[in-house]
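Only one chain is included here, represented as structure tokens and corresponding to the form predicted alone.
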Amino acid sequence: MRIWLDGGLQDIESARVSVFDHGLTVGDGIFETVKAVDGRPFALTRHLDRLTRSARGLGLPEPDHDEVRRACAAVIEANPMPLGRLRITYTGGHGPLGSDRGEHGPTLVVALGETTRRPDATAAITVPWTRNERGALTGLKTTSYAENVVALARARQHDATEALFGNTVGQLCEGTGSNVFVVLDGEIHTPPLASGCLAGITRALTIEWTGAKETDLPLDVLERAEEVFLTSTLRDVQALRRVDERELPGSAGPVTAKAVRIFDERSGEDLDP
């Protein structure tokens, strides 16, 4: 295995990261995951994008998007595929044992994992803790994920692949790693960028394809929408079959499933959307 570290490929074995370095310190962070297909990076360009908003967000100086196409494209090829999660990592880089920034620059990490296609339906949890949508991280995808750690452990829990927060104000917000959509009276909606939710790349894709409505939702939506999925990198759009205690069908019920078809259909057709 090979990836990409500071301006080149380095052997899984022998590449490093200083122990001082700020994204492992201090949680100084901002990351993409990018699903590789055959080789291939899907909606390359909006993942760089969002990097870069994150970046500036962050007040982390942009990062270079020639760079980094030229470190996915070797390390793709050089680690050979069906289906890959793709990783962008880019942090503050070496810096003192506090929460100011040194002056050597940022970390570029891109490393690739092998992974499966997810199934078709899966089970998530809404737990007690609030995403606050009036952060000075909100919207920014950092590598401060320890909330997202915990909760999706208790996820585990109780045998979901998800959990699913509201946020200050009893609003439904999103996933540790996702997106939330619901169909009410043969609707989709997904909660807006204001409840605090990341601009998730395959949410963006799944409202232009589908016409799905940002709606303000109260948390107790899940407990009377008609069909509930979840769209992210690497789950695509993917049903649940269970929202806590609450049974829904057992598979992509009618709306969620005409969903599925068309991004499968759509991603198929352009790579780079």
Ligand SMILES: Cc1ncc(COP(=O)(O)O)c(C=O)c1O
Given for the second form:
Amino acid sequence: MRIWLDGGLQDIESARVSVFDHGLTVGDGIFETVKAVDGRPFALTRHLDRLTRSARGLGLPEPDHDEVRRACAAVIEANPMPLGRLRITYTGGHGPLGSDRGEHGPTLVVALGETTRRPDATAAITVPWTRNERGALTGLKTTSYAENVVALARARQHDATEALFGNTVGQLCEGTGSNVFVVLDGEIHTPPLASGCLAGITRALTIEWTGAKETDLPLDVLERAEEVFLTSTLRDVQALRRVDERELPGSAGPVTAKAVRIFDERSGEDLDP
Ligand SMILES: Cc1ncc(COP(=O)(O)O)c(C=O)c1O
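Moving from the form predicted alone to the form predicted together with this ligand:
First the chain shown before, then all remaining chains and molecules of the complex.
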């Protein structure tokens, strides 16, 4: 396996980042997960734009899109696989042990892992912890993901693959690594960005392609929605068959099934929508 680090490809066994990297010591970094299908990245332009928005939000130097594109292409070419999870990580770089940032400049790592297409339907739980819709990091895709690690571990204990959060005012927000959509009276709704959720790229495409509405939704909408589905880079559109103790339509309900179909078609037509 060869990854991109410090401006070029390196073997994973010998590639080294400082043990004082601010991404490691304090979680001062941002990332993107990009789907690579048959050696081609999906929606890379949108991912690079979000990487830049996250960098601005953290006050990191803006990433050089040409370099990141070259890095992605090189890593994909060096590691052929049918379905890959391309991971772009960009941190504050070598720095002091506290929260002040150092002068060394950022670290860029691009790596690739093999993955398989997600199952058509899955289960999720809700967790009692909240997303903060007013935090300094709200809406940024930072490497400070330990809350998601804890929530996802809780989901696994309940035979679920995702944990859903409400925000501080009790509204539905998002999952640890996905956005959430509900069907009410046959119409698709998803929480607005003001709920504190990440501006998911799959979410944006799903809104564009299905006409889903952005609506403030109380967390308990999950107890009455006709259908619920998740969106993310690696899930695409994925039906939920269970939320907590509540069973939902076996495979995908009709509205979700249609959204899955539309997403598959449109994303197959254009690799950089
Ligand atoms: C917290 C969070 N919400 C939502 C998403 C979905 O975003 P995307 O569709 O861009 O993968 C992610 C990313 O994987 C995420 O980490």
